[in-house]
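In the block that follows, a single chain appears as structure tokens, in the form predicted alone.
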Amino acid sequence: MPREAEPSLNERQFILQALQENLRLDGREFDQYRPLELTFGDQYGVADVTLGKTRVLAKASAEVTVPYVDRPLDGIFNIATELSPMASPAFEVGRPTETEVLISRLLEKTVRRSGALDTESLCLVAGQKVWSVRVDVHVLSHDGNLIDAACFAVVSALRHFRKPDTSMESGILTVYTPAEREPVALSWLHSPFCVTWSYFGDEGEIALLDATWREEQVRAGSCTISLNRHGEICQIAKLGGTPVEAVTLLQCTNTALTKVQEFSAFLDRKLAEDIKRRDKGGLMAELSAENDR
């Protein structure tokens, strides 16, 4: 199995020495993210997220299926991640790495188990037919902090997605095409985002936000905090590494809340821009034309 190219001893010492002097290789502050960009596709539910040189594509889809026996009133929601060799030579097709498993579990806890998507609203016929919503996450370029970028892509894709409208008459379910009826948005309850801190030093005294791939190679530990803009924590994942003081963790959580509120406002603005872009020549344009006349 291919291994990631580890930094040399000189590179490691250079990065750590720079951090001790309050410097990062790219000139950012310790609590500053790289430039975040979000692009929606022409099709509903496609979100392309770029965080620095890290790029993640998420695509949401839905189909009618049979519900689980133990949850006859709930729809089905799944997240599938794919890390291809295109993103990094360390990834192989069909052989999940530790990174891929970690991303899958964190996305599962953050988005699915936190109840962000109302699965009861996906039920069409109790015990017989429900919507199965699936989000496929494709990592196109890996330059560190995949978890935050992937989580932002998943939430963006789900909030942008529209499922076909349906109707029930005389026990017969009808699924309409977009040409027949306007697709409807998912029932979304809250927007959780991941914020990952990287710790450096023997006692983890240096904390960085949005570490690059080089910085991740030399860090002593990491902690991923998932929360929404209201400050409700969905999960905290501190998987091994150097221990972190409780006070440091509280400070990181407070900073994470500020970043999540910025993410939420950024996503709301991008969604509003996309709605305005799609509505050119639509109902709003028709109404404004009538007003002009």
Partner chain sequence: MPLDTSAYSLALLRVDGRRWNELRRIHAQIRTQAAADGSSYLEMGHTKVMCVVTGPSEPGPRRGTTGGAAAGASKAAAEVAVSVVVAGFSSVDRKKRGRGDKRNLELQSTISNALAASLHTHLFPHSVIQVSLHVLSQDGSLLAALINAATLACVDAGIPMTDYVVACTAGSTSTYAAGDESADPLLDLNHQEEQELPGLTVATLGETDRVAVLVCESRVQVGRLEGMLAVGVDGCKQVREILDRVVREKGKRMVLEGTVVKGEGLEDMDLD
Contents of the next structure:
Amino acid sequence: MPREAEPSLNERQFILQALQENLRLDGREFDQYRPLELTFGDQYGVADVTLGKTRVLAKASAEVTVPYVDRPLDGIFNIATELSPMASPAFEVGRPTETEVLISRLLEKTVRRSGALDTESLCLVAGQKVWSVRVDVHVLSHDGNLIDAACFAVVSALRHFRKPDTSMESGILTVYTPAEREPVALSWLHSPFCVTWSYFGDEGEIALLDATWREEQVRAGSCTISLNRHGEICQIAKLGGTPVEAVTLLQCTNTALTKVQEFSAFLDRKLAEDIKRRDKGGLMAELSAENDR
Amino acid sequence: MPITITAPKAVRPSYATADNASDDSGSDSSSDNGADLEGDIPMTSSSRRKEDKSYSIVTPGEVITDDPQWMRGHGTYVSASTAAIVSSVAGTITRTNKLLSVRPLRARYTPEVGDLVVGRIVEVQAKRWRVDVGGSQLASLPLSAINLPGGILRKRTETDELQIRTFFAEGDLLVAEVQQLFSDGGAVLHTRSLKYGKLRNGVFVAVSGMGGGGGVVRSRRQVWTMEAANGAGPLDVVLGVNGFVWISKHVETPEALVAETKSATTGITNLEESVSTTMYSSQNDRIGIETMREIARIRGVVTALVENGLRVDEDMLVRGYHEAVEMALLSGGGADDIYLGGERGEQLAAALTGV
Amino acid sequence: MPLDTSAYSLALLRVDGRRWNELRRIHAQIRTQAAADGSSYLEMGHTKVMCVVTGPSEPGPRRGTTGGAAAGASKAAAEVAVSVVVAGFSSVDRKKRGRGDKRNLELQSTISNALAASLHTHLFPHSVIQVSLHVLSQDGSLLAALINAATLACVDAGIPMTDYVVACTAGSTSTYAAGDESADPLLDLNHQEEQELPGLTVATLGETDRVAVLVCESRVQVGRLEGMLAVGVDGCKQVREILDRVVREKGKRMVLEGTVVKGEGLEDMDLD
Amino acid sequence: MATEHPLVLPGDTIDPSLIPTHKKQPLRLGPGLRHVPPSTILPTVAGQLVTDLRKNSMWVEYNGGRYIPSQGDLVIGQVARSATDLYFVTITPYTANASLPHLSFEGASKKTRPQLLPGALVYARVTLANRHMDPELECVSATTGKAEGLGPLAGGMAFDVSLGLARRLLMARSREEGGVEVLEQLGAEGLAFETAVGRNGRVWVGSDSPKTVVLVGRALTETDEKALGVEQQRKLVKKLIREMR
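Starting from the form predicted alone shown above, please give the structure in the form predicted together with the partner chain.
Complete assembly follows, chain above in first position.
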């Protein structure tokens, strides 16, 4: 396995020394994110998220399958994470690294277990036919804070996604092509976002948001907090690392909430823009024109 | 690997307050022999220390002292915020002048220069062997640090490097001395004395060593020859400081041989030839059945001592051995009865501590 | 909802009869396995785990463990390699979890990182501390029990550490949606409570308020966090007390038996 | 610049008028060009074709790719580990380490030699580079026995830049030829710092004040990423200085 390129002693010391003096290498504030950008693809359900030099692509897709035997009324929802050598030479195909496992667990806990997607609404015929929704997460470029970027991409992709419309008439299930009927959005309950704090110093007294890859390599510990804008914690993961004062963690959670609200607003705005863009002289315009009459 | 999970003790509310609990535990643990011993131990505890402190057991995270006059030794660290000396292991406090250290109740062996150790070769490299001595790292034994056959003063040659396996191969046991330590804790061994070298004609037991806790302790003599009972002849015992023990049939030491042959005015080169032929032999000599039995008995004593939490040193082992011989005679089996496990072991330990 | 929470509001007693701030019975032993460098057995209620620590020792061939995965031979500090084996019979539904199970990997990595932050690994370069944990029975608070058992085994193995890493769980009687301010925090959740109520696992460094591990896997109002965290941290202090007593008793017995030379008290030294 | 240095792609035919002709000196081909006998010259990389009439040489300037050591280059390496008589030094990650003998420092002898821990940075010159052997480095001039600025780099911070910028920074007249002036401008603003530029795309910046180091680092990386011209660099420096105050 190719080894991760380790930062030199000079870099390690300097980053810590600068942090002690309230300085980050890229001149950001401690609780400031790098510029977050989101672009939707032409297809429904493709979200391309860039956070500084970190870039994550998520694509949602759906197909009709047979449900699991023990959950006949629930649709299937999966998140597949792939860290390929494209993101960093230290990643290998086919052999999940610890990072990859932890990211996929976090996404799973944040989005799937928190019930963001109403899986019951994916059921078509109880025990026989359900929608299986899958999100594939591809990390295209890795410059730290993969988790926040990936989570944002997954939620954006799912919110943007439209699955084909279906109808049930006298026991016959029809799945319509997009040409026949406008695809429908998923039944979405709430939008959780991850906010990752990185801790530095012997006692974890310095807390940074959105650490770059260099900073991540030097950090003493991290804590990922997932929240939605209603102030519900979906998941907290501080998996070891330097112990941090409990009070600091509470403050971090509160700051995370404001960040999540910003994310939420940003995503809503982007989604609205996208709808407008798709709408140009489209179906919606026609329909509204008809209504006017 | 034996699993000994004893039945849980009588349910006692774990969430009781600390005061209650320490009272509880006091009577709890000292129920067998602790109660009567308690009086013998001077209760020096000051008011702010808990009852446990009279045994001077410290546990990780416990502040030993915040007095700046002390220096921290092994098993302690200095707290960054308060500059107090804090214990980092569970063990007993020792002090050397102004140096405070904590000897752990048990730990892996940490080599020190001059230690006599028994080790096992695990890897043969181009110019050295890697030896497992039970420490956190493998020790190394350079080719230049052994006695080469054909004269102790001979220089090492390339031929020796090529036939390095003929001296020691993987799995061989040896007794050696720690010659040098690296800053990272790695040890370098040497066997440049006739009392060191390859081990044969005996049996190996591993107990815990000088890292802390029971088992072998550093003492005046780590190696001795003892007369065995039941006509077995003399036996050699090597107590490696690292907790590895070797018990073998006594063979005339090369030094003795040297002395003998010298008196017989044989040429010295001739003698060394004869020494070297046996020095790196991996072939056992013929060992009589009585000798084997007594070797096994000593091994039984060693394990019984360890199982019952007693230290292993010359005094304990010799006394334990005699006790074991007695016990065997008293039991029905006679000299052939060498079993010292279970109750027998406890009996033996009781007899030893009772004195 | 099988868990009847209505009883709680009446008698303030939980399903197993505990009050909100009570731990379950914790029983712990150290040095359970003679052949290991360090070992422990720990029960938190009906959650039972065993731990064996080998090392620090030279890294050998290993499998099924996670730790600093990119560790090379030239590491300046010891690597803490943790493996967790969940026995198939440990829970009600006899489900076998494979080695590659992501939840298991996450557990291992969490324990490894938590221990590594407290253990003085820099004292043992080029070596590995192998921690093997076996889950014999599960009744909630699994991660907490694993961390406690691993800490005890490391203490038994005589590996220097800053302080015990102790863990317990905390929960809340509120459901995630309800913003009821009257919800009580609960200490040390059992399996049933873990299934039904929001909860978190918290591990602290000894008696301090410094949190090494904080894992929350259920939806809960942000306002509930503070209460739960406070109860959890307090529970950790209680757990530390209990674990410390176990270690002290073992040490005391060793002193009495003469295995360990009695330490020199500091009392007489205070004079000079 | 673009007009005098035309863009070439691999396999392009080069306009004969661009090939310098000199009466006495033979034509010298630099990186990115290949001679196909009898008289064809083909670019092998995409970049700008640069010619030097005086030296009768030509080469292709390109920005990117992985650094390939060549003899005489100054590089910033990172000590990977120490062997009995040499250090293994990483020049670029994920490639074979170069070797740097313990004695190849100024005034180094068997007893006095710099003790470098894994991860330490050194400024070194490549003494051996060919495609069949691992590269070798030195931190002392073999002829004079002096360090000439080479050696271990203490403190400071290393920044990653593109190979092109590193090469431009190393030019004797970096402003005129390379179009980088950012360091001079920062110096002119009254900042006190020192730099070491490695051809392998690393720039080391040292200063007593971490603020200055961060500022210089940001100026460099931004110049690099946004391919700023001299004028824009000036603006950037002004902006950064203002922000800092």
